[in-house]
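Given as structure tokens, the chain that follows is alone and in the form predicted on its own.
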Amino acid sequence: MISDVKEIITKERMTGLFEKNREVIVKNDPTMVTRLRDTAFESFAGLGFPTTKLEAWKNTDLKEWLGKPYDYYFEPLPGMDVQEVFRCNIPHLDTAIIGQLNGWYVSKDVPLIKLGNGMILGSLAEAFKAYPELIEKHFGRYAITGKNSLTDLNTAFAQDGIFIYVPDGVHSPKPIQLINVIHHDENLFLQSRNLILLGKNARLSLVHCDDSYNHQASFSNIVTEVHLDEGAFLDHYKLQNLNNNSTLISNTDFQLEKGAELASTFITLNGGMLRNNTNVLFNGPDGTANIHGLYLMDRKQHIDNHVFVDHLAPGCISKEMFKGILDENASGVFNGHVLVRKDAQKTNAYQSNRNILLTDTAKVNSKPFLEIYADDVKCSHGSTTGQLDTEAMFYLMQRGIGPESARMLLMFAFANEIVGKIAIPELRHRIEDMIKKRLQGELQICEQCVLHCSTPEHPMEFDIDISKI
């Protein structure tokens, strides 16, 4: 077992454990892999970790995130028993359940699987050794380095995550579930790095979750790659709910071929700090990007959103719509930014940005952006931040509905514009269960299981169909 003292995260911290334990990071790298990380690590060093000078980080301060003292292990830690950590699953969801523990791959079987269909799923670590012209291909092809000094940072260091591979013309038979858990005594601070190739044609739902199982601090900093190959589909969900001392960095990079289709929703309950980089390149005519967030914060708790969509190629379709309920001292930013190429052509973009506030201390900043360089193109941009409406709110009073119940009823049809679009029915009635719980202020973090997936001995029901409202 490798590990470091327990320090605060400076650049000058990240670059002697570099220097020190390089040989133990790329003992696994193709040799492109070795080259990337080196020239990553440069990179790093040069920019150093992102401050609020910076105009993409001006909303958001991680200096007192950093400021906590963390270990970093080079190995995986002792792990509990995989069937422990990830008994959890949601009421009659069948999915394929990939685990991750404190940054590395958990099984109970082998490292690596390869289905009779061609898929391969399981450990990047293993994925390096075994398909290293799949690696060599793809890996550090989406998440430029040089352009973002956290993703340089994962680069340098990651040494495992999830790697899955669908090939051309295959349809997934059922959803894969990922499961990253924080579970450790200590402070940790961890990168881990997700791979996901769909080849052409090829059909995949992801659903991807972000657990911690204590109230313990921990800095996550996560880099998914993700490529879709000529007329390749994924439906691609992300649900974070972490204690109130986790930090979560959370980079995905999406670049779609010819007629590629993705459907993405970031669903986030709980967490400290959380930012999502969401980039988005159509890189082939005639694609498709739906992308939905949603966001219910309190206390203290901070959200940064920041989409960026590249329209390259003509004849492609981006929208977004994110909506956030925030309450007490909770803190929020939206940064949308579309950029239409001179040569991208038929463009359709459209970008949303809702928000409740609860409270007087409660804020957002709200930045849409178009950047445009074509000329037949349809973009549009909105943005709204308000408190409930007091007219719905004496419409619903008149008819015998008390202010509580008022109150939930018009913020869960605000959140459930969003989890309406979840396409798989399971997931979506449970995601309805648990913003009713999460926004009376019933679920958080427990000893047994963050996400409370399991069937809850009183469903949260509530007395009027809000549909008919």
Contents of the next structure:
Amino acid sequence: MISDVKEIITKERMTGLFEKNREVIVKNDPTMVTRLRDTAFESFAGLGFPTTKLEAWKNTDLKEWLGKPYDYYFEPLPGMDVQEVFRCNIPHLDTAIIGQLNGWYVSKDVPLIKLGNGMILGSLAEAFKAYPELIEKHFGRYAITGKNSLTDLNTAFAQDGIFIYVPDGVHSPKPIQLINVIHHDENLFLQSRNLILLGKNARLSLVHCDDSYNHQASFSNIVTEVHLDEGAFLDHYKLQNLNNNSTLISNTDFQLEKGAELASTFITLNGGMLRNNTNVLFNGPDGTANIHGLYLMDRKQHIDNHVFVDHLAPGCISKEMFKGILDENASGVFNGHVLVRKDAQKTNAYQSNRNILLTDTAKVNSKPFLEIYADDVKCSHGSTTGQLDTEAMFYLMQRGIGPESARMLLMFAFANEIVGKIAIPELRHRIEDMIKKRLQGELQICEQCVLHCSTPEHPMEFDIDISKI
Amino acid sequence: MLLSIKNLHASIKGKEILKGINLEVNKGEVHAIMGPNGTGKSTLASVIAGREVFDVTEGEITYKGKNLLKLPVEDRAREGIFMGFQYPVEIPGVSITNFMRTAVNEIRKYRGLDPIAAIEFLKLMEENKRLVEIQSNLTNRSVNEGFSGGEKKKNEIFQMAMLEPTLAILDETDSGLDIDALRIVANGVNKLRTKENAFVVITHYQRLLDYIVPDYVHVLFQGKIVKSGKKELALELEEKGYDWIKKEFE
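Switch from the form predicted on its own to the form predicted together with the partner chain and print that structure.
Full complex below, order starting with the chain above.
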């Protein structure tokens, strides 16, 4: 195995590893990707890991999380049985599942498949070899080098991940479930890369899950690039349910061309240190982006949602709604930045962040921020942080409902404003169920969003007839 | 005796609002409590229901022979006390159906009963919706969210019908209602009147009492009940206003 084990994560370790293993890393690359890696590596070597001295990381300190010893692998681990990992599924949800184990694409037969309708699904490493023209056109174009050192690190190192291509005019007939499971006997540092491309007027529903399989610590630095060409529609869900020793840096860069539409929902149920960098660029006019988020945190968990929406083109609509419930010593950050450039007239932008703090020791830093250079725009933002509504509590209790049930009803109602917008009914019901359990403290990390192994009545073999998607 | 209040003093943030209330309510009776604004009518309702912002500094309340002041809010409700709110609270995201099913079942659990069967519950919902002339879609909406004033008050009576209280305290249920809504609300109350329950109707105006005929009328002024009588007292108040009360007791 090409690996480097049980070391803490430092700039020096990573630069050393890159120089030592560069040949292995670049072996599947189209030339342009290798060039990009070298540039990204130089950028990372200059910037290093982010510290709280940076404005964007002021309230999120990675030091403790980087300071654990982690293994790093340059090839897939001989892991557990793939069929065992992806055994279960959301009951009744008819999806195509593609899986990642420790950041590597897993497949039973073929690592990359082209369907009858032209869709391509599978391993990014394979796509590097099979579709270099698509890769050269899109890879690294949306997650741009030089802006974020963790993205640069990912660009330099990432060897595999998921590749999805939906050609012009094709509507994916089923939602695709992308499951990333972490399972290793030691602490693991992994970096995977996903590239999702929707052609003109293409449509796709994508459910993207990050799960742990045990309680071992992990540090994931994941970059997902998504391109929506003219008139494309993406319904995107990100479900995060990791163990308390997990660090997840999830960077998602969306670029929308003319008239494209994005609905993205981030549901964070568990994890140790979570940072979601979500960037949306309106590169063409008349696009729409609805970015929603819900986080339920307790213990010493930390969640940081950074959302940057760049209105480069006119006539686009962006709506952000993030809601959180924080209990015990949990902490949260919401940083929403909407940039309306000079030519982005008729922009309609809305940002909202609402938090409920259940204890005096839970805290939130909320910073919605509008930066506007156009004059004919409609923009608004709001942020509230408070306790459960005491008037509503009294009203419910006056009807005979005990304080615990009353709290539960109110918290669920608060969360449901986000969950209620989930367009796939089976997924919505599943998440409602998970949120109820989470709020009652009954959600186990082994009872993951898609690996719901406690419902054996709906076993799901990882034996999907992918040709029928 | 269902409810007995003796020398009740209550204050909020150190300011005394109730200054020695005495009141007795028996099963089968309807009591009206009237009085000018700001004399403590709503405070009295809140203290009986158990709202925590009020401190009871003196006196006692006995309900069904129990010391009511020792019971938490939810247990008072489970013992059969219902308060119709002057300003019903909007609770986005909680459906009336879910709210009522939770309430009915928690009350049943307290009384040692099994949860209500789904079909029985739906039947009960339908019956009680008809009672207050609620159009069918209301029950799937969030509690009071976006309701008109009339809808909110009808919804209070609907909830009362669902929970079948022994003692219902209606706090200015008539305020903000047009005559049709007032008639519907009063009609709901009248249909729920039995020999086994009692109502305390708090109102500023005599108008409601044309529809809900009380057995007793009390005038609350400056934190005390200064006058009690039969239903004719309400007519007298309607005719003369509250000024003569003020003159007499100020």
